[in-house]
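Shown next as structure tokens: one chain only, the form predicted alone.
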Amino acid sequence: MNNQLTWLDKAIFYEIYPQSFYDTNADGIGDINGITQKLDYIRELGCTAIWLNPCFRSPFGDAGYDVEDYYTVAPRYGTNEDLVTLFREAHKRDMHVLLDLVPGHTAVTHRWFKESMKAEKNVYTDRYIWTDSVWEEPRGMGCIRGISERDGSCAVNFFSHQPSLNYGFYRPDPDCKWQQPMDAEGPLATREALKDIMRFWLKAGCDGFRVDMAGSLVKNDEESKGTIALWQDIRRFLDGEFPGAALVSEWGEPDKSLVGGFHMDFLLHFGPSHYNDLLRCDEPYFSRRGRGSAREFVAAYRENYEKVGGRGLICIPSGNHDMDRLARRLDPAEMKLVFAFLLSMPGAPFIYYGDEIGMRYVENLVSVEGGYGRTGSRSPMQWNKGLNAGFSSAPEEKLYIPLDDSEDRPNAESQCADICSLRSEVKRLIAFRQKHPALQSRGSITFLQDGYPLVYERACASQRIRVVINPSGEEAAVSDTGGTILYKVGNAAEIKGDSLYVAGGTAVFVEA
């Protein structure tokens, strides 16, 4: 991938969640206008982009990610031209928004699937994955039958009303004479229908995607080479009509994802990279109890920066929609040093709304949406300590998903006033940030460390900066590591002769 965007070098992403944000119409469920009014309070933090989770027409089986028509914004959000004036208001701003699209499958009640579930042929026959016989199961993948007058079982790529999309086959089975190659009419009507909701957005105004699931689209590719060729399609019809149009992929395999055209890729909660080693397990590494341990994060970070050689872009991100919050298992001054790490790593960082001041996973909540156990960290927005935390004026009892109804819950407003708070930590950590080069998204990184303390050096033609991260409560002495602390989180830091000592519980940048 030849097309790198500038903006990028310097963009920190907001994850926007837009039924739990802000609710300007006391329905009880957050809107496009609520974000729009909010776009202030996310550029006075320092992010520079959005990330908009699903806002399309949907029956919200899975929150929006089982689409019913991919070019009607959900009226419980408001209109097509709110999310316009969305756009227009955040470029005012100097920001960039990214739409979610879900190409793998859609709702059950989408056009599409109802034509397709016909017995006659017609054009949607094969816009998904059905076997020749309601008797056969698409081996390796869930289905649904029984359903309507078509012979046939209909592939699934999750939950059971969300048809998978027909993308081919890399390596079809002979003996399945359903499975379709990649170039058959029915995956290729696929892929242009792809092009042309993206096509409709992007002229929309929409500044690019995140895109879900962005490895699983075609089938027995069990190397990913189909899906990459179907990405560099996707990135050349892009190039050509909108070579400003930024890709993030929800893939977990940066040397594919990056390959295939994407600007950046996300480091999964699950899989290989040992990512919520250091936030989400019994004992996290950034527990000052000093117990956890950062080693396979960074031999497997090492192993996906090494492969991609400096191309593209490894994004971590504080949370998102699928994970625990990082207050579940961490304290306000331990996500202080959190935020330390996530904001001077290489790639864009990802703030999911809320972690900012430190919401909490609410416990023991009722499945909303088929969020299941993903419900207690979607719940609203806290802006401040009046009605519904500022969330909405509609009745508790219509709120989308309940509040945390602690006393002490923590909301924006009293966090922007206090200096000490997380909030104005992680404002600071953003500002210093985009001061230094080194730090930001295409600035090298070299661990030097792995233990308690966590060290690495951030580089770039003009900077080198080494940041020294110790969660534990001991203090440590790290040798070879003189020159001028920048900046510092936490507790006590201070360099002698060519050692720093770092008390527990801090994080220190040093310019050598």
The other form holds:
Amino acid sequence: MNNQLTWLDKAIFYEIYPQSFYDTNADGIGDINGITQKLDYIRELGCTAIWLNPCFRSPFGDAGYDVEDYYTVAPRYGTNEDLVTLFREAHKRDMHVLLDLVPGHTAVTHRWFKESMKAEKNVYTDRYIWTDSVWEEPRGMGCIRGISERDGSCAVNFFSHQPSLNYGFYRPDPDCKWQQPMDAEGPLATREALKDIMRFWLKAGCDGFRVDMAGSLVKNDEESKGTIALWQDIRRFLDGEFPGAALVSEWGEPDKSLVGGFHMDFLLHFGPSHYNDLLRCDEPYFSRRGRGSAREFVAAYRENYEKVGGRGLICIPSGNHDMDRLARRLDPAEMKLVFAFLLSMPGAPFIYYGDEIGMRYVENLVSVEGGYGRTGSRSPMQWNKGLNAGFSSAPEEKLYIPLDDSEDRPNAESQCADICSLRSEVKRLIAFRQKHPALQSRGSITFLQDGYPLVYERACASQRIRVVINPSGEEAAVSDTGGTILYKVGNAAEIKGDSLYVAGGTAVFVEA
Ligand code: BGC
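Okay, that's the form predicted alone, but what's the structure of the form predicted in complex with ligand BGC?
Whole complex next, starting from this chain.
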């Protein structure tokens, strides 16, 4: 169970939203070949792995998180062969690729759902969660009703066009005959169908999956016992057939997901993590105003860390396609310190495409493909100063989402050429992490101070590194540091006597 993959220990992920990364066929939408062509850019930054957002056939009511066919790449992105080429080219560069697996729901246009809506019983009748009457709602779940031949309403898992796949109920309510137990025929068939999808893509050469809403599968499962058991079964299947397959969960409860057999779990930007106290609130901790607080983040992180026995496998993303860009509230100097933090925390760091150059949140966009407020974080990658920022040669009005139209929008080419740029700093920080095992995924962490500065110690058998981050505008002193300064980001740091003085806007790494 949960066998260890050594490549994950040093993995630095780059998340790619395929629509907006690089368009090679001038239709205004990014494509798989575009990702393959940009692999060297990602590798040169130091990233060793990719999380690719859903790239399968879809009506795109939720940017591809509404899958219509799990087995076919959406034509707008290319072909299955293109995706296999991407896997192969990534492997040549010693990189790994995780696909985004959406196990909880499909699109209403999925063939399973169309069959499931029929009045006559067939093999897909129980593939989704249906009540026995169109007048009965599946309590607490939201539903689709009135569009099927079948008399029933179908539970939804996220948007109201995403019907919930049926993995069963941990405790079926005896008054609701339509709630099936996990070991009923329909739920077991859904589970096998999920394994088939995984098998197909693992055979094609992908290295594993980021699993969407991984904790949502089994219903009436308050303590997640059913969902954990389901993932354990999937892990057994993987260990038997694909022991090298990596699983990273969007769950946010590592004490559950790791027991379920996931290698790593994501820290979520919603719920109790307090992650966005640091980056995305009125007074983020990382603002030089110095009015924020890291206290509750540290307390929540510590609690999770202790629950998993210090297995530190909680991945912290710089951002993702669901939240505001870092640059909405922080400037490049502040973001350098954010990366000093992200790249020195346990678990694999995830960099959202464009965050390495400080791409901005594009304000006031009309929602695209179910993005709503998230749309501004999904704008095209800014590669250079050329036409459409080098993203596409399509006419501007055909671009999937409008570009950041500010004259000084950051771009990758200029930042690669400037050693003082955010991207150059991110690259140096990645290289620094990769040279120091204490800073990597499995090194332990002990928080020593959670005010300004934030101080923590990372350690492994051979090394202890103290990280001191002072985002505020004021100098701070830390006593009893000892050791030597290995690396610094920002302004100034000096050891005098028994104290370390860290100027405002500075992060420093000290070997103990
Ligand atoms: C994805 C979202 C998506 C939702 C429903 C999330 O966790 O990251 O982009 O809308 O799942 O699939």
